[in-house]
Every structure is written in C-alpha cells, then in structure tokens.
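The chain below stands alone and is given in structure tokens; this is the form predicted alone.
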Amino acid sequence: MSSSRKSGPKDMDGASEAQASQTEISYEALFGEAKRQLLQAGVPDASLEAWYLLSDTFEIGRAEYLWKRKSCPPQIPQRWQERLQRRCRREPLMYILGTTEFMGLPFRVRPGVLIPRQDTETLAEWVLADETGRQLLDLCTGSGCIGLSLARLGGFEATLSDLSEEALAVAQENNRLLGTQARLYAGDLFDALPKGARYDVIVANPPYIESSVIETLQEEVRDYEPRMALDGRADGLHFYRRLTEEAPAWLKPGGRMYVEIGYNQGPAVERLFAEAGFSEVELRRDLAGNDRVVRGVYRNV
C-alpha cells in the first residue's frame, strides 16, 4: 500500500528554487545572443562590441564573467535590451556607452559631438613631442579631445573653440572631468576669440570629407555623427583654405599650426600651407600609413 505525504515548507522552498533555476539566464547566454543580433545587424567586431555592452551594462570584468557570477540578476535591466537595440540600429557604441578613450584619458561623448578617433592621436603625439607648456588654440574642438589631452599631458594653456554649442557643452564636461582649466569659446573658427590674442600653437581637426562622399560612409558615421563636423564642402578643403589664410594673424612669431587631414589630402594641404607663407611644412602619417597631419611654421608675423 503506497503512502503519500504533504509537502512541507522545505519541499516548497525546494520547488521554488528549482523553478527559479529553470528561468535563470547566464551572462554567457546574454553575450551569445547579443553577438548573434549584432552579427545579424552587420555590426563590425560583433563579439568585441557585445562584450563592451555586457561589461558596461552589468559592471562586470572578465574574471567576474568567467568565474564569479555565472547568472545574471533575477531581473534583467531594461537598459540592456535598449542598448543592444540601439547598437543593432547602428548607433555608434561610444554614444551608447557615453565615454571613450583618447591618449589614455577618458572622454565623455554623446550624440551631437564627433567621436574621437585613434588616428587623431597622431596629431596630439606630434605636438607633445615638439613642444610643451605653451599657449595653444584648439579649433573645431568637438569633445575637446586634442586640446584637453595636450593641456593635461603637456601642460599647455589651452583655449578651445567650436561653432557647435552642443559640442562645447561636452568639451566643458571633459574639461571638468580631466581637471584642466581650458577656456572655451563658441564661434566659427577664430571669430569668437578675444581680440589681440596670440598663440604659440594652433591645432585643428576640421571637417574634411567631400560633401558627395558623406552618403557613402559607414552607417554609424553617416546617420549619427554630426554632419557639421564631417562636411568639408565640395572638395573637402574649404576649412584648410580658411585656416591657412586666417591663422597667421593669431600666431606668435615662429608659431606652428598642426591640422588633421584626410588620407588623400596631403599634397593639397601642404600646398595651401606654403601658399599662405608657412615654412618647414611637413606631413606625418598615421599607424596605418595614411597621410594624417600637416604641420607648418609661420615666421613672418
């Protein structure tokens, strides 16, 4: 004769635990699903980007992911799915995370400001190698990555200028974040600067992409980054003409100007420097071997 017994509290607890274990989702499963969705959306480096999203959203490192916390919190944050879907729509990862790194320093970024690129470090490294602790003007500053990095790492007394108020707001956040004391001005290149100001060094990463090329760019750039920071007009050289023509009035005797350029613009920008009276005009390539920075010295001030 079989017998039955009623379930006691311990049995109920055990059932609840078993049910909970069936619904647990591991970080590994979330990572795999994110990678799958990103691959399907055509996101480059889907595995790496899935990890960045997972790590930042759940605030876990690799050791914690591998050994300590195999399962996610009981309630998966809504932010996780929202962030993943934003990246699947090809919104840049750095806008989603809200931060990036430049010259080893943290910079905040958000829609409305150009995302700093590693290629631009070529310009900052060249300036740091040439001179430190001098008065510096950073035009088209965007997030402030060039000018603020030079202020922090090279002791430059930095002035930043940009036409975009939105970009300047981000640059001001980064100014506070890095503990630098740069002065910021809103205006078109030199227009907003104090009359009579002179600088030892001018740096600029102006818009330099040809207008007709912008629609062919990667979705992350074409659809999300500010066109104001990209469009260099018909031939991409509009702002280099203005910079080389106007900069001499703002440089101290022997002052130097460094500008980032597009991969195919080296000879044209070198010519503009020479025609404007700059000497010792020099071109430097980035790590990929592309033309990236032109520098010139202005002595006839």
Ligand code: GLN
Given for the second form:
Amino acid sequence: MSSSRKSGPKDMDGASEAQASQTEISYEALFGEAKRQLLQAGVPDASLEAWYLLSDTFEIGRAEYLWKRKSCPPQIPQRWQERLQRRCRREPLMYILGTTEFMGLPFRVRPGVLIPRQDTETLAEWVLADETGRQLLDLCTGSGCIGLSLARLGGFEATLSDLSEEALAVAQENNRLLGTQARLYAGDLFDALPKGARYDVIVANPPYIESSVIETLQEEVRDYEPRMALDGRADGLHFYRRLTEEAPAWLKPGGRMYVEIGYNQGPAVERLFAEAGFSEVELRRDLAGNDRVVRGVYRNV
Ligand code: GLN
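Moving from the form predicted alone to the form predicted in complex with this ligand:
Shown next: the complete complex, the earlier chain at its head.
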C-alpha cells in the first residue's frame, strides 16, 4: 500500500509533518501525529487510542481508512486538536468519546461519573444466571450500567439510587436512551427510597478503594474520575459494612445482594455478609482471575 502513497508526510520528521499537513492532509498523517503525541504523553496503547480518536472524530471506518475511500476535510476541525490534547493530558478516552459499552449496550459517560468497567460485567452476568424475582435495586448506580443493563437484558424492574446528582443525571439519560423505565432516586444508599419498598435483588458497586491507595492509581483514574465513586475510606470496607447492615430491611424473604469488591477484599466482605445473617455467601472472580463479586441470600426474615 505504501507504494500508492505520494511522498507522504509520514516519511518526514514531526516538525515538517505539521507544515506539510497544511497542504496535503491525509488521515495517515493525522493518525501518525496523534500516535506520536500520545506516546510522548505516556499513554499506553497509543496506536489503538489514536485510532479510536480518529475514527470517532472523523467518522471513518477501518476499511475506508485502509483503502483511502474517504478524503480528509480541507479544514481540520479544531475539535480534533482539542480531543487529542485532552487525551494527552491523560483524560480517560471514554470521557472524550462520551460513550462506552457495558454488557454489549451503549452507555453515555462524562466527567462526574465513574466509567463502567468490564470487570463489573461479572456481577451483571451472575445476576442474569441466578433464579431471582424481578424487583431490583441498584445502589451507587453511577452511569446506571448495572441496573439498566439488567433491566434491558433480564427484564428487571429497576430502581437506581446514587448520592451524586451529577451521576444520576447521566443514569437518567441512559435510562431514556435504553428505554428502560427505571425509577431513580438521589440519596445516600437507601435514604431516598420509598419507605416500605422491598426488593428481590440488591446490587451495588460501591466506592471500595482504600483512601491511601487512591494516590497510587493510574493518572486517568486518580486525576479524572470522581473520588466519591472510588474512596471506600481507610480500609476500603466502609460501604460493605453499611450495605450488609442496612440491606436486610429492604430485601424480600430469600432476596439476594450482589456487591463488587476489590481484588483483596473477598474474605473480609464474605465475613461481613455472614455476620449480617446472609447465607449461601459466595465469591466469584472476574475474567482476569481476581476476586470481584460477593453474593449472599437473606432468609432470616
Ligand atoms: N474498579 C474501579 C477501579 O479499579 C473501582 C471502582 C469502585 O471503587 N467501585 O478503579
């Protein structure tokens, strides 16, 4: 393919490349320059990320790029440089793109809400595989990814709650886009829920990082994702204590609770479930082999 390219900007060094692109702009040149800048900024997978930014910004597919079926706009939109610079400052790609995928469904994301993680699909898949009733409560819902994907894929009647109004606004947008008709409440864990409500299933991915560990996280997480969605207080277990204590009052007889946990929190969280009277307490790993989800059944009603 390189034989079909004229004296390409790709063959020049970085400085002249920018100048050359004034006269002869190609997607290859934009891609090469983006990759170079991302590498310099220390972004892992710079090549892949350059491609995501390029394909999303210019709405160009892999085949169109490879076969040169789409020509570059004569004026490169300012948005391209802006987006590239945001990523070079290590803002997460998903905030820049504004959307991500969870359980095969599209979810809007933006600063102020935790970006859905693939690890969390372990929790959603476990709920889908279990025999449960239909009333589901998703606490610390964030973008709504767990509760709304379960509503869509498992036919659950979902109630979502989050302390962050900003997160809840994103969850509401996702609720509308997915057509899921979940009910949303702004409040601390169970605080804003209708009194007397009972659920078959409670799910939560609460903040669980130990406060002292937060500074050691990768820049994208540490500097851009909401602390409030990450910080599980001194030992990381604050919200599991509250959840295991408070959940029984909100569960129907035989109701279940599923929580995401940090890789090193399995035994401690299993113990909290058992101490609060949950039975059939089980731990599951994510695809990377790390402990990731604890589930318990509440029968002592
Ligand atoms: N899984 C997230 C991370 O590793 C943490 C999410 C949470 O605290 N609930 O950054």
